[in-house]
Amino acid sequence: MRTRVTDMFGIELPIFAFSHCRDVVAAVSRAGGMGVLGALYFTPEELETELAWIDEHVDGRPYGVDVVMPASYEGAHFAPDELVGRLRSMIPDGHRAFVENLLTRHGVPPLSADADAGKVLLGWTDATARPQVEVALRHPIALLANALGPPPADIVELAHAHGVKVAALASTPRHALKQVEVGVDVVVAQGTEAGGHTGEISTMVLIPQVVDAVDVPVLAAGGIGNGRQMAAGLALGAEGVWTGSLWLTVEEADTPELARRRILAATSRDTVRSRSWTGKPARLLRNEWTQAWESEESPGTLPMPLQFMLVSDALRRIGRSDAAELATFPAGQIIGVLNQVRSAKDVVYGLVEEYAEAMERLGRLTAD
């Protein structure tokens, strides 16, 4: 297969996998697509390790890496040393209340008082960004890819200056517009039906909205799973796809073995737009941690980055907890046909196979 991304980036194929788990970034490369692996959990020095890992296992070949600078959040006139304090006492006693009833409704214990402690703020604004956009660049990555908002223009220029491509989301053709502005050389435009952070506009409908806003190529996201989709997304003039919720089920993942079993078992209905995660709009697995963020006694949801401020020690009570009837996490609703397990490769050559059945069944439509 051969588009403007796969010249661009020296790959075989247009498939882009985002995922945290670097053996699923370096399996999707070494299988002719590219891997991005999600910068957003790890501390810079845990990033450092991680990309050495696949610098190490990718085989020569390119991948990217994924950072959150969000266009907007609260505290982003917080000097950096000060910014975790003072956004901490911003978060209101109701709300730490209702967590706290909550998860001692469910049977929750608190933490170990040797657990470690945890990361409250990751990298949801720009502070706490930039030193893992540093990290990044200190390593062969061919992509560099961010979320929430057009990236600040000084990155796109240091990116460029390392020779590095710069890829940024857009849930509207607006928002595309935005990006290219700042000089993104690619635009992954994310449909409603994608896993965590994401718009409202279908994918059906948002791909070729954008594709006529832009000059640069645009990638399909949101609801790509399977061969057909991927052809459905060039067809509207995608020039490739990034996926993400398709990862969370391979061999290769690091998925919770209790979240990879609800996955398997999860319909396309069991997901919705939540801000109980970080305060933005974000698709999760619906459950009743969700449910209980849109009841009645919920004192609503605070803004980026504070409700995951407010809400990361319950995830991680919940994560070594009993209670799975909380464990939420993001997953789109391409989940309803993950109902296997298969390697990384293996789903990679099979997107390729459909794509191609699915391009054959349409040729011998106008076959005379």
Second form
There are 2 protein chains.
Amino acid sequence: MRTRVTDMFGIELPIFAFSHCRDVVAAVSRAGGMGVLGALYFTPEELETELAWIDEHVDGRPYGVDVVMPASYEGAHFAPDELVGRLRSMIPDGHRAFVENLLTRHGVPPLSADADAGKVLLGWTDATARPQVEVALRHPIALLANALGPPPADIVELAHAHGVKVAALASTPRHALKQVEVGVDVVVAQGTEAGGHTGEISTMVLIPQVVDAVDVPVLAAGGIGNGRQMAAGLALGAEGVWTGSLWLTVEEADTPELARRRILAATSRDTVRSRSWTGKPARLLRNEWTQAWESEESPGTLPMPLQFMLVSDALRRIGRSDAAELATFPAGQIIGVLNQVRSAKDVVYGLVEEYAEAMERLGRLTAD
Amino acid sequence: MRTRVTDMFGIELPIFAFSHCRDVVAAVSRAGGMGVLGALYFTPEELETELAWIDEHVDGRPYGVDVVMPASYEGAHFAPDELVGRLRSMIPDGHRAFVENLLTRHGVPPLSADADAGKVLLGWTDATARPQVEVALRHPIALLANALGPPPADIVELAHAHGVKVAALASTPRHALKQVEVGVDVVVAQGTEAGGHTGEISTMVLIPQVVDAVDVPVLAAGGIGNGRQMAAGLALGAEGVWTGSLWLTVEEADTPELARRRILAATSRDTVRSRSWTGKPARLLRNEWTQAWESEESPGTLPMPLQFMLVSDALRRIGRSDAAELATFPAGQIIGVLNQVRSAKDVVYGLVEEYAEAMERLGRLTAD
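Having seen the form predicted on its own, could you give me the form predicted in complex with another copy of the chain?
Below: every chain and molecule of the assembly, starting with the one above.
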């Protein structure tokens, strides 16, 4: 297969795989696609470790790094050294009490002597994402992606100066145009069915609009879990596909076992767009956590990054407890068809095989 | 083009066009697709007139009729002759007052001596849809479609006894299986981006699941507005496409002028899934009507068919007033790309031409 993005990156397959797990990133790149590591959860030091590992395991194939530099968030004007403290003071006591009551009701024990406790801000802001970008650019990455809107123009310039292409996620044609204005090389047009932060327009409706709006190559994201969906994405005008939820259940993924089981059992109706994770709408597994935030007792969610600061320790506690009914994570609608554990390589090859079958069938339909 | 549905119906193009307007139905069938008349708003006598007109104008090409026989609704156990009265008494005064206040605030005058006032139930129930089916089966229709779940088994048998194929809309694989169990010949798998009653799963995610779940041919519905989307639908495994919103703006459509202008100006973000029309979730143009039902003063919506009974006269009053900001109608996300008025025939030919272009491009991508 050959498209503008396979040419741009020198890859065999126009398949981009977003994952927080280095093993998945390396495996997909080795299989001919492009793994993209989500940097969000890592401190700059941790990210350095992850990328060094990938460098050793990717056999010289290209890979990317994804950061979160939201175009807007609370406290953007605070100085970096007082950011966490100032933001923390903005969280109302009523919200803290709501979260604590919810956890108590579900029997979730407190964190004790947890090394990660207090890692409440992560890479959710420009200030905390920049050090991640600096680390990433010290490695031979091929792509820097921004998950929430157009990246700052100076970051795009910096990446380009390092010979690194820049991608950004868009959920409307207007977003895509803004991204191209700041110099983005690839637009990832993401439909509402995608996991994580997502807009309202479906992939089917969105892709042609973005393709028509911009000159740069477009990747189709949201609802891409098999080769028929990959063929559909390309039929809509995309030059490749961007996948995420698909990799939650592969052998290489470090998805916690309880979460993996829930994903394997879920249908496509078991996700919901909710602000209860970060304050911006994100598609999550629908469960008692997301429902609690929609209930009458809910104090309502806080703006980014306050909501994540409010809930981050709670989510960590839930993850280490038996309260699987509260375990919260981004998940797209395609989790409904993930029902077996396969290797990342098998998933990549399966996509290609099914893509070829879909193309062959299409050819037959049109032959007459 | 040749698929299982073009063979089944002896049509040239696997393009199904749902419309409440007979002119659109006849034009699409004459152009090689299959027009399907939505019977909902017609009394049996009116439907007889519409179908007689289509018979004269369709040049012997096949066409279909779409009715609404919901699997569940309030008052399903009432006798037909007391249905309207019993249902009417179930509407709370507070709901009537909310609607009346909303209209007063927007300066909508009352209806005076309106022939249609009191047409509050329409074909929204089994009892009121059956006479429509009887009328339809007296005409040379090729397809009877049911818009809300599996049609009653006896209706499927009756249609088959008349040599008429039966289709039904499904928004989950489970719905599709139920429909096949009662003998449906074609499943219309409809994604959340579609106008009108719709589920939560996107077209991209839904179609392959339904195709894998059933043996009968599947049509892709929701987000199909151009030939790239048609190619995508077929790539996903569908045998054809089912379109609706696409026909709201064609020359032949009897869409009120104010509504047509709003659709031409809308983006794909200007729709919302709302219960404010019928009591079941339906995608509508997002406006002050849908927002009012989400507001704090809203009494909440009533179950089907009570909600439509509550609001039907109000919507008729709005339609005859200048309060375009309240004009409420089903609209899918593809309205974002409807920005010119074309003939139905041009739209059909445009779909085919763009489909061919998309296929050619796909072939080039895979050639290498």
